[in-house]
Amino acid sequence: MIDIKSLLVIAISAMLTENFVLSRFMGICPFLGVSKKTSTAVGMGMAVTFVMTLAGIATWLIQHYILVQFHLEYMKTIVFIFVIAALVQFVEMALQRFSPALYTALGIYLPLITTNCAVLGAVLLAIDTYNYNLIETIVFNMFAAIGFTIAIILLSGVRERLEEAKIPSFMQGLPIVMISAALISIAFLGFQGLSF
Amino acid sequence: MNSIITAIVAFGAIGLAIGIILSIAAKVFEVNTDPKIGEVLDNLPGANCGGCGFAGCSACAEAIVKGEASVNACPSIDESSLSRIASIMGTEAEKTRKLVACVMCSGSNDVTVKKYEFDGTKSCLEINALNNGDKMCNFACLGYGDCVEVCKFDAITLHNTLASVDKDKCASCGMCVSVCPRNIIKLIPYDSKVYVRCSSEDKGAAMKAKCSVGCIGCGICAKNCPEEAIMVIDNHAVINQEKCVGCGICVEKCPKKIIETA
């Protein structure tokens, strides 16, 4: 039986209150790097969440059906690690055949994506460390997406209007963005009062 | 020992399963680009300048092959390349008359007025914003060079703070036309025999205190074109280049010499 309310539970704390990149400080690098425009922002964001559902759900089938029937729990990392890189390039061939509208609106974050710590992060947490079953799994990782791409639009509309703004030379560049950034996970820390 | 084995197995044969799904995949999804898009991209300049008005070159020979532009879609391109871009498309390449950016403004800082000195940012654009410009005249080049740092064929110069376009070496892109805050230059065409190089709305008698090169709109070269190519508008002549013999009349006739021969 789906229990709605504990799947309501993990959607919420890992899109807001355990966000993957303000308070888990994974995928800190596309959170930095892409979050100059709002629009690559958004690409950036989908391309994650695409890819972190894709990949909750190839992974724990891989750990059920492979790796604890083999007694090969230990080697979890690089199997991982290996079958989001393969399932990432599939699926940019199979979105080039059917979907190149999608393709191009996602362009080279999808590749990006590949070897990001947050994609790797979730399925570990999921399968490892939470030891969800299969529809908690694909809950977990959507929103922790989801948590992502409003880290990242967030951070980007900040940046915006820095681009504005008159920033002190030794500030100017990445490390009024660290510090934007810092005051973002200090805002989400508000959501820890969350309780259900 | 026998768990490394089965590592190894495992492991290689999710590898092998991997393989062998990313290469059939390949195989269906397989997607037929066109070798004519990167022939075409190959005779492009590759500037990316954008005058063709897609995001680059590589956009723009996309376009060529679909058959979304004309081959003679890039305003920048030379001819010899042209043909060839024609002949992979299999294709005559339309005759177009070549253009030419040219500032149309001759007010160079020892014949403008000033309205002030200005010691900040050289950049036309902030300028322009302040007051309108630092030169009496509202139609004047600046002089500050927002369209020599645009563009990319190192095409223009400046001279006493007047912008002035070497014809041989500028694409017709457009980028200048484009950032210029003040809208006075123009693409016309390369074998333009004359040309007026003033754009100044302002009537002859205001015109005569802010600077002795504009055009007054007196109508003198109008009056005196065999060919009634000229006419005034907006208190300054524009010369119809199509009707244009060059005959040179309105160079000679106008009292204040900016009519000027190319």
Contents of the next structure:
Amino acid sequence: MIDIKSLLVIAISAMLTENFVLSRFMGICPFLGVSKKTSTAVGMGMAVTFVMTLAGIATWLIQHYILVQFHLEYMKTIVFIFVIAALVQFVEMALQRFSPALYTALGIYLPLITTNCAVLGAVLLAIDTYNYNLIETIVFNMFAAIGFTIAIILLSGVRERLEEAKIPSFMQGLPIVMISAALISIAFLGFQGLSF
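Could the form predicted alone be shown next, to go alongside the form predicted together with the partner chain?
There are no partners or other molecules in what follows, just the one chain.
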């Protein structure tokens, strides 16, 4: 039986209280690299959401129906990286075909989803640390990716506003971006008090 309350706790925890970017500091490379414009941040967020959700499903099935059955658990990390790489290739081909502008805007950061520690971290946490069933894994991975998307869109909005602001020269560029990311992270600490 599916417990809706526990799924809600998993969703809110993955999205807000234990946000992969702002609390666990995973996926920082695309977070900082693709957050200059909201349009590219949304595209990256959608791509990560698609890959992370499907990776969660595929890796859970592979873990429980292949690796465990044949006592190949030690191959988990390598197999999961191959699964994530295949999904990223699929996203890359789809974007190149259906949205060439977004494909160009994402640039090198799109193939870097393959090595994005947030994607691999989510699938490993769901299987190893939390021992979630398939439904819980889907919810966890999808809402962790939505949390990533929220974080990158928030930072992109701040960065677009900073383009119009008068910032001292020694703070321009990466320093002000890091301070902005830190302030957003501090704001997300407010969600730590949520209890169900």
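Definition used throughout: the rigid core is the maximal C-alpha set that superposes within 1.5 Å between two forms. Positions refer to the first chain, counted from 1. These numbers were taken from a predicted model, which means no experiment stands behind them.
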Original post:
When the two forms are laid on each other by their rigid core, does Gly121 show a Cα shift of 2 Å or more between the two forms?
Top reply: no
**OP:** Determine, after fitting the two forms on their core, whether Ile81 shows a C-alpha shift of 2 Å or more between the two forms.
**Re:** no
